[in-house]
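One chain comes next, on its own, written out as structure tokens in the form predicted alone.
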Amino acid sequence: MEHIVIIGNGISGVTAARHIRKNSDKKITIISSETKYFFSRTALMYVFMGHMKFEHTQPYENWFWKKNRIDLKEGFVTTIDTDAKSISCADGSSLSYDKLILATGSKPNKFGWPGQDLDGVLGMYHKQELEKLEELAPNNSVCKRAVIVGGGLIGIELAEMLLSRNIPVTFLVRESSFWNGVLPEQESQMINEHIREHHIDLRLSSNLKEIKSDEHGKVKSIVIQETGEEIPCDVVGLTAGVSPNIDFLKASNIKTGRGILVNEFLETNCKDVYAIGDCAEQHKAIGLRRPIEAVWYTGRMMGETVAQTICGNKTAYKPGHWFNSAKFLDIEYQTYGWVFSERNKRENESYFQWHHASEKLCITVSYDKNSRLFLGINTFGIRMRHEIFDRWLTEKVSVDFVMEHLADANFDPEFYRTYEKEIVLKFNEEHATNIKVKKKSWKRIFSTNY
């Protein structure tokens, strides 16, 4: 019987694990030193905050592996040996396979900065983090201060969870403004005032420069560079980004650049070996997507895909249109297609942004300012329909199409205020049009020929 091993339990091993269960009778062995059990990433904030336990975050129960025929083995993988088609692991054992997954994740980045390694540094990836963090931070009198460095996703996170114990927060962001490198303007503006309308310390234009060291070899403070301040701290969050989790290769024949390259197929340069999820690295980039994405949605179609190849039913990837969805604490953030910061804007690429005078609620709309082709749209504090833009990104619709229509993908649940009329007047007032907002049509909205 054809073994398949998958290294990695995360999103994109998993579901690989379970289309390959459904189409095949093949053996299927998952290998983790994380965790024996799958579990929610994503939720792991919302354990510390106490909205739930660990086990909640878990979507089977730990007997559904042993009854879909699905090998659990805890250990750390050490060595791959392509040509014999074996696996060691350090506690000694090793497997050998027919195909090999691998799904290994991310880890967080660090950058040679003195004392990165101290105790009490930690980033906010893996579940052996939340329960040191658990250690570290149980409350406001252990954890009188603690530093986040680096902007973005899990850092405002990781904000937010230390916030929930009433702990004091500084965040060091290199950035002139928050996210800005992704954010246009008026949206990164937004965010800072509302970062700090939290109490939180937020120091932008501000590298670290050093983590200093008690006489027990934790952390006690660390130093700006920019400016030499030393703020006291007992805990240090490294949020600047994730990186593939893949040294364990170094010695393998499997060909990697900032992660393992694989190509549509997801295929290494090695016969029988694939890279799904954070960790690989698409040769030629597709689309305008990055060559690496670090998002859950992601990883799960790429382990739907590999399922499809091992069983027989060779597929290419395809993740279709960008989309993404975010917390910036009490911000619902939601983006679908391509709205780039103003320094990455596209030689045609065009603005319209709406923002409400005192909420924190906004919208910016891009599109192609000769052809008037939609682009894509990021939204703050007002819930949108997915499918609703996938379909218009598809069919190649106009900004004055969605202006029109914009009633039809708000999401939002009843009784909400709506504000389609206000964004579409200040849209005419700039452009010089008269468009009529259309009331909401569910008919429309699930209607095959729009």
Contents of the next structure:
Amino acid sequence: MEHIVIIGNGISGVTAARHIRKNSDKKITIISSETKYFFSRTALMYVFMGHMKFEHTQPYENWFWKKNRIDLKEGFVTTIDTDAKSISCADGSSLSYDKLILATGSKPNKFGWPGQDLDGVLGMYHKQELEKLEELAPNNSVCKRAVIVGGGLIGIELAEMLLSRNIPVTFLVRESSFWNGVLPEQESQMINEHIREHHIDLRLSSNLKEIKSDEHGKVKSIVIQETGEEIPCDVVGLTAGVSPNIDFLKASNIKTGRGILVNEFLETNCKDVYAIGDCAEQHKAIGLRRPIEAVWYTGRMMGETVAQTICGNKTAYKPGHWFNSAKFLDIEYQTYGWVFSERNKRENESYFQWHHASEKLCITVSYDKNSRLFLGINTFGIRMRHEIFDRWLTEKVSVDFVMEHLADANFDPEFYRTYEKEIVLKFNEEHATNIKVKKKSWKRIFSTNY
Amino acid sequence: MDKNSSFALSNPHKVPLNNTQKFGFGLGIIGVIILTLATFNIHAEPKGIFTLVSIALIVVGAVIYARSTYLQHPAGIKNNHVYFKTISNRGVWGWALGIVLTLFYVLLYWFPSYLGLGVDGKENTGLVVMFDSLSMFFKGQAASQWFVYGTLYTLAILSLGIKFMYKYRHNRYQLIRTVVVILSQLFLAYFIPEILEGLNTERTYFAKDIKNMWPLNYYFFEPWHLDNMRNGGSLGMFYLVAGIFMFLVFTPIITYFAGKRWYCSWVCGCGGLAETAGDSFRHLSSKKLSAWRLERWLIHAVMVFIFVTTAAVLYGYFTGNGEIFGLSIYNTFSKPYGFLIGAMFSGVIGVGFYPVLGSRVWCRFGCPLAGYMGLIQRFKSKFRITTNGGQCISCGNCSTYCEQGIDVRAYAQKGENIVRASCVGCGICSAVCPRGVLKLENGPEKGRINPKEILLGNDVDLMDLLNKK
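Rather than the form predicted alone that you just supplied, could I have the structure of the form predicted together with the partner chain?
Following is the full complex, with the preceding chain placed first.
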């Protein structure tokens, strides 16, 4: 029986394993040094905040793995011999494989800041880091202030976590406005406001110069590059992005760049070795996507795809329309298609934007200013139907069509106030159009069923 | 990391209450203490006034506490520390509350004299006497333990319902639903029945809470109750006809269009208490597959039990027979059902065990009306919880906070809609979802149940190939 070994038990590796099991009888082993059982990394924050226990982050009960004949091995892989098709672990054990899937995920970035390895400095990615944070910052008498370095999705989540323990947070963001390399200014500004509304000490255009140590090698303070200001703190969270977790491959024959280099079939340069998820780097970026996509959804999609190939149905990784979501403290964010920030806006890309007068609700619709082709939408505080936008992107509808049918796409809970009329009114004013919003139609919505 | 689940009185991440919270909490506690002392025959005089004072203290205290707790932060999901607090994580306060509630129910059902009910024509004492003047006001007679229970029950739904509304002030579904829950309890279950009771004191008792229909109200078809309704004049006949109509016609139709939620989480008294007073315990329900298995056996067994019991009782009623197939109808059917299911299951376990098993134990494992509507909801209804394409990140908030123990995530992470008999449509899974994945809605039956191999977002050809296979 063919033996499939998967290194990494995150969403990518586990999705691959599940789909290989669905389609075959092969022997499957998942190796992880982080935890025995799969858990949802995106939910770690809720454990710290007391919304859940760790066990609640595990999507499958513990009996699931045995029942589905997926062997779980705890171990840290140190070497991979792609000629002998074997791997060995730090504890001296070894394993041979017929096919190997690398799904080792990411690790937090460190940019060589002075003091970055001091006691009290941590990233927020692995379960072990969560446990460390529990030690370092159980409450605001042990941790009187925390400084977070890096204004991205993990940074704002870490801030929310620390706030839940009433720990004062200083948030250093390199950009002039939160995440404005990705978000349009309107939205980025709204999030700035929301961060401050939560009493987070947000410092924009601020870089970390150094982390200072006390006499015991523990964090004492940080210094801001631009102003030289020194901020006393007990914990420093480094959340300036992540990069592929591939150091253990250095001695192997597997070719790497920033990540593990793969072709469109997710194959590495070594026969029968595949890489998926955060750790994989496409030789050639797909569409407007980045060569490395460290996103939950893409990890899952690569897992689904590689399982097909391994089970004999050779399939290229061809992701559909881009989508993503996040939550910034209390504000939900969804995006479908491509909306680039002003900084990265494409030449033909034009915005239509709407912002609620008092609530934290807004949308940005991107469209081609020449052809009026709908390119993508960002929504904040308003939920939208994935299926509808996916269909509209496939059918290449115009921005006018999107406006006319906006009610079909709304996914807010029942009884929520809707804003389609207000939004389209503004659109009409700005575009000298006379679009009337159509009433929501189940018939149209459900003609999208895949 | 499970050290949080400690039995220690103080939790390791204690967030101290501010002065306003302490004040509100204190007011509520004083209200509770007045009534507790009364139970031990230490009465504040005049009793009628102090009963109203304690009710007012509890409501006002809850409002002050809730305002201070929830308005100090921007609107949003407020589940911080749920698993650190000993009251909401089966710690010492949780167990203590569970024991007190259980004891209260045991006394209420089987030993009401310990609550102060005057038996054999004696005057009320203890807790019950505190409610005499209120009962006098409504119906010109001294209070029974059931009047006390109904008043306290309504008080719990009102005060903790208001707290719930502050907690979910950003969510219009929760706000509207909770207003309806509170008004249903206040008027349909409390004021209207008590006032009608007062207007018909010459007639014998029959249930006047129109929404509390058979088989949840298991004694509806008992001979004494049927006789009381028949002898109850036009009002009695109205409740008899309405009761049958509600079950046979109204319920299936509304459940077809909106799911069982119209009842279970919008108007039902048991559900109303679970949604308001039980909100702090909703996450304690078991999400294991084994619990689901038990649920399906148990709830349908109870349903069959009450159907058989009622059939036997009606047979006895119309034939004048006390026996059926040589079995005593009362001793074989009515009495065991009343004791085991009516009192033990729905009362003692159903509410007493809130802080241990979660707030919906009765609704999930026992209630025959929920079982009946569940079958309609599962097989012939427009209601579903729609999963939003491929947006699920498997975080587990939805499953954790499902009071009915549905593993919502198991569906959401497969891109599959949730169509489950037990879903009461409270809408909390949708509220706590950080990525906007879940929406309760009533839509076309076609495509309601939609199992998938591959989620939206991947290669369209691959999805087509595998999902249509």
